[in-house]
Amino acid sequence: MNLHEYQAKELLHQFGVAVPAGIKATSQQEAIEAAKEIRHDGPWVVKAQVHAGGRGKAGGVKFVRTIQDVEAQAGRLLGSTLHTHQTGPEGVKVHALLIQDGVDIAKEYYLSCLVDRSKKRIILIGSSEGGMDIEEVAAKTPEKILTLVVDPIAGVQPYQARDMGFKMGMGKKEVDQFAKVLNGVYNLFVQKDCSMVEINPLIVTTDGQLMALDAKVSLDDNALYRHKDTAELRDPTQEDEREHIAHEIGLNYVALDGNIGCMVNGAGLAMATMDVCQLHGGEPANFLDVGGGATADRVARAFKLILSSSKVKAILVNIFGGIVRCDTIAEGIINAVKEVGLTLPVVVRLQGTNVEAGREMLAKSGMNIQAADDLTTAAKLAVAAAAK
């Protein structure tokens, strides 16, 4: 689950971490009251929050010296379709802006906490060259990109923080911020599961304090049950609609460009059942995975989730039955199949518990159900079919 800045920021501040003043708005007249409490006169920031990064250069993120600018601003962003490298050409929408005091950079650096799963540890990376695009600079002078690897019993410890502060080339009044920022960070990223933190930039100000100007904090879905403050925190606004309603009933969906419907029982499976639909020639409409535990209910809510798209011609069932018997799931295909009165092809590909039971129920429902004994045939059957 994605969060916007200011909310990142905020978690950030929780842990010691130093940001700029900045409030939320969601209207010209809240960002004018936000601007004038941070400050009495300029400068300000302008920052459309939105779940993609980019916003600077595509007009999401302004610097103004005036309230009637401040106003101009967000009569212009809020309500606005932004369109990023990161958003595609449908864009997102912006609902809610930050108003940030307009602090002097003296200098700006790179920071980010995540999982290294190669390692089987959480790293924190960190580099001189804050403001751009990491992977430009790993890319282009790798040497700059420095990683330290945290023992999980240790944590970090004072000599890590002061080694690789010194590195990014910070004076000793930085370094000594720098330690508490990367604790902060690190703490952070455990005691709220998170999945990732970065700052970019993390900048020292021309009087010599350390902050994050801007942050982004990405919290693992499956730890959110532990966390209900963060879990308030979602906004569904920036999210696909099929997606927010998928995670609302407890399935886990990702919308596609394809027109094959894919249902399928099991993240591994699911993965395999798209790529393999690739190879005969045809593009998944989306990924879903309803879970080992598919009954006839959720069946019929994932098909119709599926029928949702528009763009779907034909669906691809993918179950193997271990935890739940396949005759239970053939029965769910059917009902489900009567009950959003589906008209488009469905090719099913059952196996594992009571299976011919299974396939029998399907052949006997006269329905347009066409069954597959081998997910290479099935996968065939649903490209032509969507081919039509």
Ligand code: GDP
Contents of the next structure:
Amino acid sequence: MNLHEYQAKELLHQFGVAVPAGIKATSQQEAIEAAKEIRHDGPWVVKAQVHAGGRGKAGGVKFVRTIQDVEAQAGRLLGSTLHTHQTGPEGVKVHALLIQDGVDIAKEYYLSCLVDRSKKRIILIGSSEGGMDIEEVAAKTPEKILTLVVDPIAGVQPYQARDMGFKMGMGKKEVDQFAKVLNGVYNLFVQKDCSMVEINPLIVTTDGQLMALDAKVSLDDNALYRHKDTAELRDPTQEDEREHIAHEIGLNYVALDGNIGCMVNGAGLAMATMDVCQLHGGEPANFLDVGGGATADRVARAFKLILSSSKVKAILVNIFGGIVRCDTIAEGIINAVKEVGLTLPVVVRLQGTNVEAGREMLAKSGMNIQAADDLTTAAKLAVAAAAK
Ligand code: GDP
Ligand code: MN
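Moving on from the form predicted on its own, please list the structure of the form predicted together with guanosine-5'-diphosphate (GDP).
The complete assembly is shown below, putting the previous chain first.
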């Protein structure tokens, strides 16, 4: 789950990392009041709050000097759709702004924290090349990317912070502040179960203060149950609508760009199903794992979720009935179709517990279903059906 910049900054502030004064605003009036509260006179920065980076280049971050410009930029951004290189062609809606103190930048750095799975450690990544696309820095000048591996028992050691800071080109005064920032970021990461904290840029102001000018925090969904405070920060307007509904029902659903709707039980089988579709020239419209303990009701909801996407041109159901029984799946599909109707071709591959009963129910339902015994045949049929 991703957080907005203003939420991420509140967390960083709680963990002792300095951030510029800023206030969230959801209307032009609020933006004006926020600006006046932050400082008498400009400059301010008006920042679109969306779950995507690259806002600066897309016109979502505006440096302004007058209240009139705060009002104008707020008016332009609120309710608009922002297209950045991270959003895809559909863009993201701007419902909120961060009005922030406009600070004077002396230098921009990059800092992030994430899990390095191969090292089985949390790492901190720093670079002197802040404010830029970090992927580009890594590709063109990999020597400018520094990594600090944190020992889970010892935490971030002062010598590690000094070493990284000096290598990033900081002076003594900055390095002392940098050690505090590293500890703050690391503690936030661990205590709030983050999957990523990124500060790009981490700046030094002209009066020598180290600050997080931008902030991105992603939380580990699997740990949200133990963080009521951060779980509440979810913003459904920034998420795929179907992913949000799926989350509410408790389904593992990820929206994709293709046109074959997939309904599968088990994450591994779902991945394999998508792979086999691709292998035969098809593009899945989604990843969907209905889970081991799926009831007919859950299957029906999952099926309706797939049908609700206009992109879907064919549906592939691939169920290996172990704990979930094939007749339950059939019942769910039939219930869903009774409710919302079905004009799309459906390919079903059922195997396992109560498979005969399941197949019979589907055959008698009068629906236009193509049955397949194995995954390859099923995938080929679905790809062909979607291409028609
Ligand atoms: P992003 O484009 O989505 O990563 O948004 P950022 O928050 O990183 O802002 C983009 C760029 O705007 C930054 O890299 C800065 O160069 C600039 N910027 C943002 N806030 C300020 C500010 O307070 N003062 C100045 N001088 N520049 C700013
Ligand atoms: Mn940024």
